[in-house]
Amino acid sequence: MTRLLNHSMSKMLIYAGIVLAVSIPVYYFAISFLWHYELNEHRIILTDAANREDRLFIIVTVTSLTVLFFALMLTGFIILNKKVSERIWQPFYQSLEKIKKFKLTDNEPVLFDNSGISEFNELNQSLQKLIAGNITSFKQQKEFAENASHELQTPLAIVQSKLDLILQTHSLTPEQYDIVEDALTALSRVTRINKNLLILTKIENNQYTETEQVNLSDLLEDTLSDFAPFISERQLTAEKKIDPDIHIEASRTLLEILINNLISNAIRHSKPDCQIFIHLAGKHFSIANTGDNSLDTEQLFRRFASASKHTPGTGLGLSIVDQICKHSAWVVKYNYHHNLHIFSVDF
């Protein structure tokens, strides 16, 4: 039963053992004081040894059938009050069971039934009008995330296209030529993070639903084999572990996403003459790259968040990651182990 139940529960046998225990001296001068008058009232005169013997009597056997007659009577009320307990507050954790399989990204508004209580089906109304609205708010987010996106890719293009071709004249000047090129810094980031919100606005309206069985181990490889340049740009090493033909059942799209972030991430907060691990056995992926601090887990796949002080914000990478692994019932984990911050998935 629940926690108010069992309260409710104790508080009442702390009163019934009260009451047992003041009952039971009381039930024993009374039944005393009427076994005396009835003794008098026939002048029947008992000897010391027998008055004794029927004390004794009187405390056993009023003690016996004071306890016995509780006993009963508080099972029948504790056995009595949990079924009333739970036809009662069976309504509660049926909309309690509907609430908590309740996901914002299905979109699905929650239907109560009638309870036949009248503050049930308050309760109820007032959920049902609160989880609308929230879908309905989380709808618009989306909308205005997707247009957003959507809008912005065409002038991004032109604005960097600009860029590029005022880059390739000879009449900049040294200053002019690191200004353009800090802005064109920034509209690289700044179109990463376009697409990266488009990315988690279709997975969030399950625009991915299209499966197939994929060789991870290829993936794999392929993947690491496009990153070589810039493994070695960075000054790094991979030491990597792939078992051959692991297949998944998978959107290839996702699971290209999924393992270019995760990749990309560990090469870009590695520092240079470090290695980074690869690792893949039967269903389980991790990699893994050094590092002096562990991360924040609260904050780490959090949109935007920073889950250490010694670096910036995590952008979207590790966020479109964990979207991914809930979108297709996979979980990826992080720890810190060794100086070593070690990501895996387990499909």
The other form holds:
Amino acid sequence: MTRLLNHSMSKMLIYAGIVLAVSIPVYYFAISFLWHYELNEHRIILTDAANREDRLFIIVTVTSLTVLFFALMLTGFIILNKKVSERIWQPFYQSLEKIKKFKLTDNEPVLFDNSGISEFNELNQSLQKLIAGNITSFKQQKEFAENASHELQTPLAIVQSKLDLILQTHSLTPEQYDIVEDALTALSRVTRINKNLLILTKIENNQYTETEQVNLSDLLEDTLSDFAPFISERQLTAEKKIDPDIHIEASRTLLEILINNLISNAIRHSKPDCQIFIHLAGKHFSIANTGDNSLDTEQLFRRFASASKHTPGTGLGLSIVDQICKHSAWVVKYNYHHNLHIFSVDF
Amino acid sequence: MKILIVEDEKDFADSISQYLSDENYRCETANDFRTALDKIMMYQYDCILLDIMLPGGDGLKLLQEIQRLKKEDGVIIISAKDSLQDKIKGLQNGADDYLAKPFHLPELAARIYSVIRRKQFANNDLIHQNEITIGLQGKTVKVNGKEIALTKKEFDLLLYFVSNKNKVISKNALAEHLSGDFAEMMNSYDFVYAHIKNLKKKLTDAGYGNYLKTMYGTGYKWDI
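Show the form predicted together with the partner chain, please, the one above being the form predicted alone.
Shown next: the complete complex, the earlier chain at its head.
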């Protein structure tokens, strides 16, 4: 790839080269014509040897002078080109740098300096407009998601409370009771999806900015002991190898959600009598559970990719994990190896 | 016992009021900031259920007012906001508990029960229910004067039933109560049934009045 200015410069140099090359015979004929004219004027007759010598002398002088000027032109062009490109294209590179640094999630508009050159100013203005539009629509989308989730909580609460009340009526038949229970089960799923969507939008809205030193080892041990009843209920065994006192700088809330989601994921998708492997070494965490087939890595972290009515999951757990990692600049990976689904996070 | 329900959604306030209104609780409702403030200033309540997002003012201001007047009313915040910061802010402002919407009414009843117990029976932490005596502090349970050993979850369940006596409680509400943040783990309700079975067996072995009844196959009722 060549830079824009080099492109035009090489063309100019080729043109200058051709002009100078053509000028060599022209100079030669012009000078030898003048030389012979002068000789005739003064009636000087040269020997053939002297004549040849003169001709050679003129050719060498003209050629070497031309080459010298071409070399001067070449170096001049290169130096000028560099200077000019630095000067003229500076506003362009500044704008480019700003656009490269721009992230929609930062929620900060890009401000371009006045370059004093109308083309660049026009370009900058258009970019600014484009970016501002993007930011606005992104903001609106986020606000909508957050407001919608919040606004849903109250009607959900009303429905749930009414169902709780129906159960208190005395003339309920077992069939009616079962219908209410089914409705409550579905409702609690909606509630969880709603809560998870709210977490996702909050992460995207940068509402978890407070970080602190968190003892990841302790957090892991605590979470695992919270999950212990569920692990034993499903006849699973947890094989853990956790280095003590690993500290990382993180938002505690987000870290808890991340660990919770990964562990709960491993437990929920394990068949009975299997093992779950949990490792923490340095800033590398991994959790593995057995499974028959590799998961679709393309779909894995997408929202609602895994949701189905047969699992109690919300289909948002892993996309929350992904979002937390993106937000905190951690790297989450999925591997399938020796019949194990392995999720790892590098903090 | 007098309860004030400060909640702008009338339907929701009615549900709560209807569920709680029995021989024990008398409920009043306030649907906006002004009414709530008037009622708080004029009367004494055993427990105030406070929605902090109210038309006409911030519910937290009511909380500060209660503190300023040095009122003894217990306060439970019921809010659509669920973040840790909101909870901490509520509790720092003097609330006794914080419950995020949506919640099951039996859960609310259990929280109200324990807030009132803490506030008014500070010196006497024993709950008597016929032949059953529950010691809150030491988490002890006696049936006919004989102590029975319950796990933390079983003790928790017993309190939950006692504070929702004569109410039908769905397996959903129980699962939510028992699993809390881990509700997503509930592939089945076996977990709930296992705890209830154990609790029932221990109580029956000690000779209690068989108050814990199965309703409609999957629900439960503390029938007393």
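Just so we're on the same page, rigid core means the largest C-alpha set that superposes within 1.5 Å between forms. Numbering follows the first chain given and starts at 1. Here the structure is a predicted model, which means the values were calculated and not measured.
Comparing the forms between these two forms on their rigid core, the Cα displacement of K202 stays under 2 Å.
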